[in-house]
Each structure stands twice: as C-alpha cells, then as structure tokens.
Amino acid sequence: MSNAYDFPGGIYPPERKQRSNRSALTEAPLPSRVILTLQQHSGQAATPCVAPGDTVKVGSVIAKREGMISSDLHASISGMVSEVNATQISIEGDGQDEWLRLPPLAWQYVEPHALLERLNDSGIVGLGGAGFPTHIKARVVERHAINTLVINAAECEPYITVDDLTLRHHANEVLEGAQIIAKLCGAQHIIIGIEDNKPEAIEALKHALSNSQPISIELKVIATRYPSGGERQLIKRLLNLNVPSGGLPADVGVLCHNPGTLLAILHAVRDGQPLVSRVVTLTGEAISQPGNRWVRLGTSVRELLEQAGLNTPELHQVIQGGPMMGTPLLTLDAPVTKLTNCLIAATIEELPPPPAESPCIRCGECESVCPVALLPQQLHWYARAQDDAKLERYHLFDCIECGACSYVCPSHIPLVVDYREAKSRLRLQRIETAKAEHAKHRFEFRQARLAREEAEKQARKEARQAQQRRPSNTIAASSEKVDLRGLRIAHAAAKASVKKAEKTLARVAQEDPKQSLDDFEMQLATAQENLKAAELQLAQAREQQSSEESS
C-alpha cells in the first residue's frame, strides 16, 4: 500500500457498499421501451436525426452531436421510433435485439485519427459522473504534453460499487482500454489508483497486470478516505502533483479516466459497439435484490428498481449518484442515462432528512475536512452576502462540491447548496461579460477593417495622382506597402480573436458542463471565419506585390 503523499482534510462516512458488492455483475432484462434524452453529456444536446416511424437497430445513430463539445446518441434497443421532441427520443422495442455495429479496429496498428473518429462515432463520454465527451478529452495532447494516464478506481463515495464490480469482471479489458488512451495521448506511464476496501478488484488487477502491454502499468493501493476519488486529490496521493487553481490535470501532464469509460472505449474500438448500456449500482434498503447490472440506456428507473424488488411503501426517496454528491430524483419515470452510475432506493430511516439549519458557531470543522484547503466558513458568508469579489479571491471555483463540509457541520448548514448557487450566479456573469467582450471585439475588428479599407482607398488614390510624376513600379511598391501593413494588422487581430474565443469556450465548458455553449461556439466560428478572410486577403496582397516586383 502506498501512502507517500496526501491531500488535506477528508472524512470517513459509512461506506454502505456491502449490500451491492456481494453479488455478481449481471444483465438487466431487456426493456420493452426506452426514452433517450438528448442531453446525456457535457456541452450541447445532440440533434435528432430520426423521425417517428423509423426502424432502428441497437447502435443506430438517432441523434448527432451538435457543436464542438457534444456527443452522438445511439438506439439502445431495436424497434421503432415512437416519439421525437426537443428533449428526448422514445423507441418501442421489437424484442429482437438486432445490432448495428461498426467495423472492429486493431488499435495497435491504426492511426490515432482513426481511433479518435471511432470514439466520436461511438458516443462515449466519461462514465464517472462528469460526462465530458471522450473524443474531445483524448485530444488534450494537441495543447498539453501528457506523461501519465491515471485510472481512477478509487470509487470513494458511499454505496457506489460500479467500478469495483467492473474491475472484478473485466480487469483485462479495462487495462486494454487504458492502453488505447495511452496511445492517443502519448502517455508513457499508466497508474491505477484504488482504495483498499476493494480486495477482490485489487486481486483481479494484479492478475491482469502481467498481460497488459505495451506500456507497463503500476498499481497503487491507497487507504480508504472520502473524497480520494476526486481528480486533484487522487493525483496528489499518487504522484504528489498539485493541479493549479483553476487548472486541469493536463496542466501537470496527467489524464484521468475511470474504469467504466476505459471498458466502453475498448468495446467501441475492438468490437465496434457504441455506448448503449452501462453498469449501474442498485442499492438502498427499499429494494430486496441489490447489486450491479448492465443496463440499457433509456430504461425506466421505476422498471429497473421494481425488477430489483422495490418495496414502494418503505421508499422515502431515490438518489441518483451517491449520498454525498448525488441528487434526489423527482420522478421514478426518469430514464437511465450515460451519467447514471448509482440508484439508491432509501428508506427514511436510512437517509433521514437533515435537521433544521441553525446559526454558524464558528467551530472550524468545515475547514479541517476540506480536501482543497479552502475556507468554507468564509465562502458561506460571502455566498449569502453575494460578495462576488471575495468569492473569487477565496477560490470558490476550486470547490469540488464533495459535501464534506456540510457532512461535519454541527449547525447543519447546507454549505454546498450555497456554493452551487454562487457558482451559478458567477458563471452567468462571466457569460454576459464574455458576450460583451465579443461584441466589443467585433466592433473593434470592424473599425480596423474600415480603417484598412480607407487606407487602401487613399493609397490607390494617391498612386493614381502620382502616376504622372513617378515611375509606375515605385508607386505600386509604395502603395502596396501601405496595403500590406493594414492587412497584417487585421490578420494579427483575427488570430488573437480566435485564441481568445477558444479559451473562453474551454473555460465555460469546464466550469459548467450543463451550460449551453451555442453563443460561445458561434463566437469561435465567427472568429475563425474572420481569420480565414484575413489570411486570404494577406496572401493575395503578397502575391500581387511579388508579381509586380518581378515585372
């Protein structure tokens, strides 16, 4: 066991994993009907490409990704499309389970661009919770040098055992998926980080390590503590690297993936199988048959829990995700999505409502458990006072919303709720500021273009007037110098605009995965068009000057 490095804080909530990790991983029954929501990933929702009455097979594309940060959506059962609207697509199954797979790829021999295209075509997103499109994450090497791939198998949140069971049953395949990503990002090292409360998964990994190639993989077992599964916290524990405030793991040469995502990557590449199902933990004291199931996307939560022996009179609430960071479902008719890793059917005794909030007693417990070394008490006050300058100063956006501070608060203050509301307000302000800056830049670019055109017009006028007094080649060269200078200025401004739009888009997508990126992608597209136009004008001017000088 390796405990050489550590992060601050952390807590030890009851694990409650035993109910779901004692039985084998099994297939859930094939649903007769699925509802596939168009927003199952970070970024923009997918756009439907089917109509009611269309016949589909498992793996048929039913919605195409929209914009740069988005993901394709595929039919999870065979049958007929019954409904298409702005938010979802419904399919009535025919019970035949007919598949439409992509051609298999030998990942060891194909070019990286073919692998990226396959990830894009397969609709794979991060299955650990964030849902960021995998084909975009794999392209991080275009801007960052990646040295280490971390397989995040910590699975620190109570109740959830998806990664545990995935590794017990598919350790070899998970490691092969890691080799594919390592090839794409150029990583020279692969490290598995797993907590010591998963002995069977650890043994399965030890047996699989000898078969994994070409890159050797290191297994590091860490002591169980929440939230060791946070990217920043795990990177610190494994590599003693600190991801900078406001930065990403790629800034320190690291890329993180969870086992479920790596398994999906292998299925897509080796088997040509798009992402149409995922492993879901079914647990909680209101069901009699807890465990982990392979579930087709779009399956009704109610149907799934009833198959697991749901005791409806005892049910108090169903939480999607874990008890620390998950969210209560408002209806059991909601469908399973790519982001559904756990469903907790809890009784009221199991997860009782929190007591009423009382005033802060300044005990400092929240600060002592914060895994990011923030000052939760101050952030709480500034959030409620809407003191946005102080919130920025005290690094609100470094908060990973793990809930450790709320868990230990003796006053039962919903601290994370305050932080989320403050983040939403600040994100909205940033969006409005970005829009205003874009409008300002467009105005400045237009003014520069008009000035350049006026300069060109004046230069041509002066050239005509001086033609009778000077040799024509001298006049042409002089006027062309004026033209080129204006064009170079416009080209530099357009290039800067593209870089700025790219940074803004990346920042907004990272800060709020659910935020619509339409405006920002439109800004980027406009900047790219302006840059192309400036490059063309500059090239034409240079060609004209070269032609005149040679003559």
Second form
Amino acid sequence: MSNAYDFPGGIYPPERKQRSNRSALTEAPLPSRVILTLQQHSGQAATPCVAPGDTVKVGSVIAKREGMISSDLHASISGMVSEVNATQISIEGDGQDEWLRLPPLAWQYVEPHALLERLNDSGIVGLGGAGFPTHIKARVVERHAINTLVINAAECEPYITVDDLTLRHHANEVLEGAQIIAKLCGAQHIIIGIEDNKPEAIEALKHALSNSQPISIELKVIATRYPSGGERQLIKRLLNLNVPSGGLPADVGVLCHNPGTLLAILHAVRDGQPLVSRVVTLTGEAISQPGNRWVRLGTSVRELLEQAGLNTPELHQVIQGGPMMGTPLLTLDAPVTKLTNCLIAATIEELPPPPAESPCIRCGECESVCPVALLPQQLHWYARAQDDAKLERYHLFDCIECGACSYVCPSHIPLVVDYREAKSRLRLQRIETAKAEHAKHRFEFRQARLAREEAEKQARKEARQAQQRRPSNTIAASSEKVDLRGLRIAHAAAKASVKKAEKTLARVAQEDPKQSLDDFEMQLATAQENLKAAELQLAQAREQQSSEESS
Amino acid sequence: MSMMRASGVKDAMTATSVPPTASLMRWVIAATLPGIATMSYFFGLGVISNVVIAAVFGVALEAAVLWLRKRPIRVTLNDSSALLTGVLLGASLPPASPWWLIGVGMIAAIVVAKQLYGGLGHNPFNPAMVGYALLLVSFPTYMTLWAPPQALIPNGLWAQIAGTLPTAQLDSLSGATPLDAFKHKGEAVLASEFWATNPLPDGTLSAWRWVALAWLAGGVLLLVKRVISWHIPIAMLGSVLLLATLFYLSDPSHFASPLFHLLTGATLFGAFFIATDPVSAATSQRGKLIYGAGIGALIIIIRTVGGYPDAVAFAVLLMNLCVPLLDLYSVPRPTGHPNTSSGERP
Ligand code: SF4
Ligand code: SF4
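What would the structure be for the form predicted together with its partner chain, rather than the form predicted on its own?
Below: every chain and molecule of the assembly, starting with the one above.
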C-alpha cells in the first residue's frame, strides 16, 4: 500500500502562492499597541509577572511559563503595560523600540544546558503552527537517540509562503539554527525537505549549503503534493521511515523543525533576542499589497490587513493558517500570535462557502486520497453515530486532520469538522473517566507539599538546635543514628520519579497536543515536591553527620 | 493550538477533481443512453416506454415519501438518485412490461428498499435490484418473456397501458432470452446439439451482444469520467470470466462458453451500472475487490447450478448482505501501524 519513499493518497489543490511570494520580505510598521495572549503555545498558559503601569522594553519577560509544557512571553514593543487580565496582557507603545537582550552565546562553545536554558528563556515555540515549546522538544535526547534532524520546508498548503520567503532571505541563518539544534540533540545528519514549487528558496539553500558547518546538510527537493508537509508524511518521503501510530518522530530517531523556528533559535542564541516577532504571510484577493512581513507579536490583524490595503466591502472572511487546515477568524481585532503563520483575506468568489452537504454515497474518493490510509467514509459514519468503539477501531486518532478527504468529497461533507468534534468528545470522555485518578493525584500532591514543608520546618529547627548545641557536643545527636544510606536511596528514587514524570508529560504533550495536561503536570509537581523534601532531609543528615565527625 | 482549532469550522476549499454527488448520478444516467438506445433498436420502443414509466414512478414515489417524512423535496430530488433507480429498473424489465408491474417494482425499490431505510446513503440493498428480484419472484411469467428482436413498434404498447401481456409474447419460445433458452435445453442435450437446432429467433444472439457492448461503452465512459472506480467492475468481470472458463474447460459439451456468459444476459450492464452503486457496495478499495469478485462468482454459480437463468440481481443482493462483514474485515492498515495488526479483530 505505501510505496518506498512515499505516502499513500494526497491531493493537488490550486496553490495560489504567487499572490504572496512575489514581493520581498519586509518589516511591518511598529505597532503602537500590542495585545499578547497568555496562551500562544501548546500546554499551559503563561502566568503574568507584570502589572498595569509597569514599563517594559522589547524582550522584557511579561509572563512566566507555568508547569513544564509552557513558554515564557516577552514584551514585543517598549512602553507601558496597560492591562493584565486572565487571558492577555496589553502594552501601549512609547515608539522608542528599546530592546532588552540577553547576552550573546557562541553556540559552538557553550554547554548544551546553557543552550537549553536560552531556548527556555527566549520563549521559543514551533512556528509551523503547532506551537510546541522548543526547549521541551530539544530535551528529547534525554530519552531517545536522535539520528537525523529534518528541516520541514515543504510548506504544502496553498497560499502560505512563510518558509519560502524566510529561506530566500535567511537561508544561511536557518541552516545555522539547524546546526544548533543538531548539536543540542546529537543528530548526525541534517536533511531539508522542500517542495519543487519554491525554486528561489531552493537556489538560496544551495548557496548556503556549502557554508554550513560542522554537519553537512542534504537538500531533498520533492514533487509538490498535499500534505507532504505533514511531519509523518515528510519523514516517509525523505527517509522512508514510518513513524509509529501514536508515536513521535523521535521513535524513529528523527526530529523535525520548521525554518522559521530555526531562525528564531539562532536569533535567541547568537543575538540574545527572545521571540517577539515572526514572519506572517498576508494574502488573499481582498488586500491589494499581499506579501510576507516581519510582524511584532500582538499586532492587531485589522491593523496589519489595513496596512496591506484591505478592501473591506470585498472581504468575505479572514482565515488564519492555510485554507485546508486553518480556521476562520471570528474578529479582525484578534492579535497575531506565535502561531499565526498566514492570514488570508478572502473574497467570496475566492473561498466561497461550501455547497450544502448531501448524504455520503460511500464512493470511496476520500479513502483514495487519505495520506494515512484511513477510511474517512467509515469514520464519518461512526462520528455522526457517536459510535466510539468503532471510531477507535477505524483509528480516528491517526487522522492528521489534513482535510484531503473533505476536499474531494463529492457530497461536500465537512468530514474534518466531524473528526475534530469526535476527537474532542473522546478527549473529554477520557478526562471524565480519569477523574478519580486525577483526584488521587491531587491528594498525593497535597501530601507531598505538606511533607516538603514539614521537612523545611524540621531543617530550620535542627539548624537552630545545632547552633545552640555546638559548644557542648550532646549525646542526643549521636544516639539518633543517621540513616544516610537510606536517605541517599530515597533521594535517588525521588529524582528518578521526577525524570519519569517529565518524560511522560513531554511524550503525552507531543503525541496529542490538544489533550489536557493538567493531570500530568500535577504528577510532575508531586514528584518535584518529593524530590525537594528528600534533598532537604539528605542535606540535613549530612550536616548532622559531619558535625558529629568534627566533634 | 486547542483554542485555535475550534470545532464548527467549515472547510474553506472544496473539491474540483470529482464531480459532485448529484452530477455523479446524472453521469450514470447519461451513460445508460447507449445501452437503452441499442436495446430499443433491437427490442422496440417498449424499452424506452419502460424506462420512462419507471422513472416517473421513481420521482413521484420519492417525492411522496419525502412529503410524508416531512423532508425537503426539491433539494433531495435534485440528487437524481430516484430517477437513476427508475432508469436502471426500467432497462432491466422485458420491453413493454405492464405499467402496474413497473409500479410494483418501483414501490419495492424506492419506498421499501430506499426510503424506509432512511433515504440516499442509508440503503443496504441496491434499490433497483430489490424491485427486480421482487418482480421476478412474484410474477415469473411476466418477467421471463422477452419479445423477439426487430419488433420496433410493438403491438404491445397498448397492452402495456392496458396492463396486460402483449399476445405476441405469449409464444414462450419466441419470448425467451438466450440464457433462458440455454438453461432449459435439458440435461441430456449437448451444447453443440442445442445450438444446432437454432433455438432462438433470428438475430437474437447478435442483438444481445450488441446491447452488451453498448453497456460496455457506457461503462467505459463512467470509468474515464472517474464517476466509478475500476475496482468493482474489473473484479466482477474477472471472476465471471475465470469461473466460466473453469466450468467450460471442465465440460465444454454442457457448459456455456465464457464469452457467452460475458455477452448475454445482464453481465456487463450489472458490472458497470448495478454492482457499482456505491451506497450498497463495500466501501474500501480492498472490500470492493472482494465484493465485485463475489458477485461475479455468484452469477456463474446461479446460472450454471441454480434455478434462475440470469442471476445479476440475486448475486448483487446476496453480496449486499455481506457488505457489513466485508467493511469490517477489509479495514486497510493505516500508515504507522505495524504489519502484524492488519485485519484487526473486532
Ligand atoms: S468522498 Fe464523501 S461521499 Fe464519497 S465515501 Fe467519502 S465521505 Fe462518502
Ligand atoms: S483529514 Fe484525516 S481522514 Fe481525512 S484525509 Fe486527512 S488524515 Fe485522512
């Protein structure tokens, strides 16, 4: 069914990339006001660490990451914080554009942990659309040997030209970013996958390849077909490896990054510049100056589109992302986030509303284009019937929501909508069934926190007593024989369970980015509390022992 | 991302490669025209009047049931599927069948087999074949008598409207189809002897061949236009040829030749126009191959061993019965699943 070096199915939708790839990449004007949402990444929302009235510079941290799968957020303009609420932070600009940068790092010479810390401090997340925190993704080496880094420049969705323009203008830097990640995760090979509809970017890459050090990079140009840019599909086409169902590319020794993310990584490391802007494709027939812009995060979509010559009466809808997988924006006042790769201001002729749906006639067209070799018609049937056992049996969670099936369906059934709904219903159910478990974990967390606080209290008390005792060595201390060995073992075990909880969390978060992570974050926090308590006890015992020996 | 992928979002781009469902149906109707035209050339205007009466019944019955079910009538009729069912059943019946016969068949097809199950997309059985099978079982005399070729203006048109059988057709020998005649030649008679008696009116065999080729032409049009996929017709014709060849080689003196099976009766019509009804067929590509091959095998088995001269309707209905099972056991292995899990247990 699946040939070597290819995935099954696939479609050839009209590309419509010429609209935005014919002008150079430019800077959008500095916005006078930005709104930064606290959730611009997968995982948990960040927690604000500024208050209204605070002055910030570009790059000041305004919200800290919360839990493990989360990301810091930085001010994208300099000025004053005007509002902080549960979901977003607004900043009024002073027009000065004053920066606060971290010290530059020479990535060739610094330790991996310093690089990881820099990625963490810079708020870098995957810019291809998923928004997974890069520092977590880079820690994959703790659990998997990574052999190959894949640069995913396929950019198979119609309209979007972000990677294309990023590579035309910054090929050298993207490759340097790739070298950083390769060093960090120990990859021996770097391979770029790009579709053949981007000749200029390919040319730029060819020039840049020879300069790239120390790992030589392979460029693979593949025929254009949707959805080649899907992680699994690209890995299949480039390396002929099948990422296991429910697994990660890391399971076959591969890590995928998109060019924009690699560029952001380089900026963070080499220039100490946190993630405060990104490249956005502005396109669609309802704007007169389409193209790609460097946009500060938090800029309003309306402002951007108006600067690009928005023709409001012609505008039918604005789609964020591509036409296949993107979502219509409900309001033009939405801000640009780390996840906004493309804004399509479409006229009604351009992307008309889909015709009325008719019943599925089981023609099997959808099946023949599915890149995962699923049976979309059966999934559709069972999704509507809410037959969950059958949905699992027909591998609903293997669906990558690429929309190829909806695209060809002669009955115009919005199949992907069905699948998304079914998936979120099943996810909710899983949370429901795990509720008792969750309560147990919450209880365990509270216990662990109390134990840690107790240990701290004990430590303070001992310290006080020790000070009082020191002049005249007491027998009491030595009578209480310290079980140093037992404590050391407990400490090691606590450390291991933190590692394990981290591993589980990272895996779950990557396997299904839309899943709720609360429970896993809670288990990690519990393990961390336990570790802290064990550390305190161990330190205390060591102290005691050494004071005994010295006396 | 979860916040961005809110549900209830309409997909922004829609198909261009495959014609939409309503026009798929219309393409099938268009592709029946060569077959219908050739049949009427050989068997008279009674073919066309059959088709017209059945189509009118189809649309009227569908509208009536939709009205009773309080469903939108115009939108649904627009998918042309009831019209198609009428055309297919009309083309299957002996020319100039009585109007009430056609009516009974269409009630079975549209009301029972289709709408009672929930309408287009929900019917487990091929509606036209349900109608046909019901008529064959209930009114065998009416169903097995075909007017001899060359009666372009049949005296039977009036009889059709009056609801009786045309007198000319009551002569049973002249009204037999080749399959029928061959079936009833009797065990003792060798095939060569049978043909030597010149059992059919002049031109009957060649008429049936021309009709079969006309259906083939329509079928090829459907394949080229990507209205149907190749899986079912190819699997079905393949298995017809294979089994017929095996029987023939085992005893050429008693069994009909593979070509006879292919070019007489409803084999080609069935392969391209009946078995390919997607709603009642297996849905996966693997399932379709098994489904088609099963129909072909059943056709030959019923024709040679069973009690009915032709067998397309029964073969299709029997395989319709197997579709839930086929669908369950022909789930393809998605990418990323290890080989061993293929054909997973339910
Ligand atoms: S393409 Fe549409 S109509 Fe055809 S089988 Fe798939 S869901 Fe049904
Ligand atoms: S959306 Fe899912 S089911 Fe449809 S083609 Fe893509 S992967 Fe297959």
